[in-house]
Amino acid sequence: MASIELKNVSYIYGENTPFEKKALDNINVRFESGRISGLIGHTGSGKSTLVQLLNGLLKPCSGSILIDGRDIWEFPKKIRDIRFRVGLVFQYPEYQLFEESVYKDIAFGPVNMGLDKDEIDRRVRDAIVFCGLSDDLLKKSPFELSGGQKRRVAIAGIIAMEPEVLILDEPAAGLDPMGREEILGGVWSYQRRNNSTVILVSHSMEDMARYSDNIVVMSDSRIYMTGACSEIFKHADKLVSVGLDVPQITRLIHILIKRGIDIRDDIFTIEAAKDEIMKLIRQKQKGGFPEC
C-alpha cells in the first residue's frame, strides 16, 4: 500500500483577492502506509482542505503532495488516475448518491476506471459485503434506503475502486452508537485485512483512540503535533488549549493521578484502563494500594 506525504504545502482560498484566506500554512506531514492515521483539529483548522489536496481535488498553492515519493501533480492531465488511487469519502456522503440503483451507484467508480464487466461485478459485491449490505438492495433506488444504509452505499462506492489510500471525513457523523460501530468497525476490519493506508477524520476522541494507530493534530492551518495515540493523549492540556479534548477514560485516569493514584498516564482505551485498575485492586488486596 502507498504512503502519502505533504512537503511544505500551503493553500490559500481566494488568493490575490480581498477575500484571501490561508487554509494551510507550510504543512509537512507523512501518512505511513499500512496504518490508520487519525486526523483531528478544531473547526477551521484546515483538515478538510488537507484531505481534498491528498486526492487532487485541490492543487496546492506551493509545496508538493507525494504518493510513494512521486508528486501527484507531476502530470496534471493524469490527476484523474490519482483519484482512483486515493479514495475520499466526504462527510455525509449519502448526499452524493445519484444513480437509479444501488448497484449502479457503487459501480460508478469502477466503470470509470475502464474495468471489464466481470471485474466491476466482483468489486461491487465485495464492497457490499464489506459495508454490511445485502444483495437484495442492489436493485433498489438508493433514495429508498435508510440513512445508515445510504451511508454504507456511498462508502461502498469508494471501496469498490480498491484505492491504495482511503480517506474518510467524519464517516460516522450523525449515526447512533450501533451505526458508528458498524461503519468504523468495518473500516478497521477492512484496513487490517488489506493492510491498506487509511486516514480517518473525526471530532470523536473515543473513535480516534479506538481505531487509530497514530494521530495528526492540526491547529490554525498548521500541524500542531503528531504521534502514537498514547503519546498524543498524554498532552490533555495542550489538546484543550487548541479546542480539542481527550477520551473520557483518559480524563478519568488523569483525575486519579492528581489524587495520588500510581497509574500509567498513557491510557486511552477502556480495555487498558480496566487492566490497569484491576492491577491496582490486586495490589490493594495485598496491602499495597496507595492512599488517596
Given for the second form:
Amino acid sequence: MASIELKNVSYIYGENTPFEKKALDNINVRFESGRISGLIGHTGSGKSTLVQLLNGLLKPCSGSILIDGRDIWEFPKKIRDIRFRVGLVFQYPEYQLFEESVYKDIAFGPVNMGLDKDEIDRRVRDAIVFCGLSDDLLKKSPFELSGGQKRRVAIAGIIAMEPEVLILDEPAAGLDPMGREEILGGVWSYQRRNNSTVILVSHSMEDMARYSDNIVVMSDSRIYMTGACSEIFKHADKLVSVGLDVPQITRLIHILIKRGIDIRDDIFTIEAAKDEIMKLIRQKQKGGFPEC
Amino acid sequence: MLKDITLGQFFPGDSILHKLDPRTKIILTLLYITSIFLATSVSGYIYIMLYTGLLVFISRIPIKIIVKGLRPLIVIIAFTAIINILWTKGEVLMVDFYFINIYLEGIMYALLMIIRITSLLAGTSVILTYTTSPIALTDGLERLLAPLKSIHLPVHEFAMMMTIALRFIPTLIEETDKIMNAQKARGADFSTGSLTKRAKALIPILIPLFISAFRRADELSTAMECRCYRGGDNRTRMTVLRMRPADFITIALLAMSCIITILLNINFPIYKI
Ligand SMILES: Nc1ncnc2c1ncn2[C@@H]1O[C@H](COP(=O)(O)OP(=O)(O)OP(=O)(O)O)[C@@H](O)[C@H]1O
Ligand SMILES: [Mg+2]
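Alright, leaving the form predicted on its own aside, put up the form predicted together with its partner chain.
Below is the whole assembly, all chains and molecules, this chain first.
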C-alpha cells in the first residue's frame, strides 16, 4: 500500500507568540508500507503532534510530508482527500461519538467520502467485524455502550474509511488487559488482511514488542532511534536514558545473560522467552550443560 | 486556532496594582470610569491622559500588551472618529469640499472621543483585568455584594458559578479543538458549503462537547460533595481578603482625582464641550 515519509519536518505551536513551543525539530523518518510501525517516546516528546501532521490536521512549519513520494500539501484544497487516505484515531476517540446509532456513527466517515449506500453498508459491516463488535449493536445508541465498546466503535469509524495508512494514538490507553488485547489484536488482523500501513502510538513496551514490526523512538521533539523491534530492544540502557524501558521479559533475559546463561538477547515476547527457556532446559536435561 | 483566544487576560506580576485587594480594584474601576465621564474640558482630558499613563506605568504591564488589547477596537474608534468629524457642525469651517464640511469642532470632538475610549480601555484593563486574576475578581465581587445576602440573593452561589465557569473555559476550548480535529479526521468539513450545511456540520462538534461538559459537571459536583461542600453558609476561606492601608489610600487618591477633574472643568475650561 502506501509508505509515508517526513522530510526535515519541524513544527512549532503558537509560532511568533510569547507561548511558542517547539514540538517537532527537524524530523526525518519513513514509515514503511505494509508494516506496523510502533511510535514510542516519553510524555510530551511530540508523538501526537507527529501523527496529526501525517494526515494534514497540522501543517508543518518547515519540511514536507510525502505519501508514496508526493507532498500531501501539494494541493492544500484537497487536504480532505489525504485525511481519507490516512485515517487517524485520536487518543480517547470515544469522546467523538455523536450519532443516534452506532451504524450511523461508523458511517460518518464513509458518508463524508461520498460513497454510495451499498458500499457504505459493506464497509460498516466489515469494520465492526475487525473491531469485534456484534451486528445487533449497530442499532443501539453509542451512548449506551460500555467504555471499551465505545472505543471500538470509534476505531471502526476510521477503519470503515479503509484508509491506506491507519494511525492509532494510544488506542489501548486505560483499558483492561482483555480490552487491550481485543483492540490491538483487531488492528493486527486488519493490517495483515489488507496489508495496509499502520502506525501505532503506545506507552506499553509489551504491546510494541507484540504487535509492531518496526519501532520509531522519539525523545524531546526529535527522532531518537529507528529500527526493527529486535534492534531497538537490544539497547535497554539507551531506552532507559530517554525515560522509556524494554519489555519486562527482555529485562529478565538480560539479567539471565548477566548471570552467565547462554541465551539469545533478542527476546521480547513471553512466547519467545518460553520457547527459548524450554529449549535450554531440555538441553540441560540431556546433560552437558553447566549448573547455574 | 481556538486556543489563541485569551480570556480574562490576567498578566501576572507584582506591581502595587497587582497587590491591591480585588475589592479595592473594583471600586477604583468605578471611580476611574466616573472621572472619565466627568471630564468635559480639554484640561480635564489632559489630566485624565496623564493619570491613565501613570496607572499604566505603575502597573508595569508592557505598553505593547496594552496596545495589542486596544487593537480589536481600532475599527470602532476609527468609525466614531470619522462620524464625529463629518457630522459635527460648528463655527470654524476647515474644509469645504462639495458636500463635505469639516469644522474645527468636529476634529476636536473626534480627538477627545479617541482619548476617552482609549483611556477608558487602557485604564480599566490595567486597574482590573490585567492585574487581577479572574478568581480573585470573583472573590472580591462576592465580598462586595455580600450585603445583598440579607435580601436573599444567592451571592455565594453566583460567585461559585462564575469561578467554575472561568475555570472551565480553557478546558472547553481545548476540548472543542480536540473534537473538531477528530471529526476533521473523519472528513468533516466546517468551512465550505451553504449556511445550512455549515450549521449542520456543527452537530458532530456540539453533541460530544455537551456530553463532555455534562459529564465534567457531574464529576465536579460529586467531587465537591465528597469534600463536604454545602453552599456558602458558615464557609471559611483559605485566603481571607484584607484591606490594608495602601487600599484605602489608593481609593482616597482616585476619589480625589474625580474631584480634580470636576474642578478642572470649572476653573480651566480651555475648550469647553
Ligand atoms: N495544542 C497545543 N498547543 C501548544 N502546545 C502543545 C499543543 N499540543 C501539544 N503541545 C506541546 O507540544 C509538545 C508535544 O506534545 P504531544 O502531544 O505531541 O506529546 P506526546 O508525545 O503525544 O505526549 P503524550 O505521550 O503525553 O501523549 C508538548 O510539550 C506539549 O506541551
Ligand atoms: Mg499524545
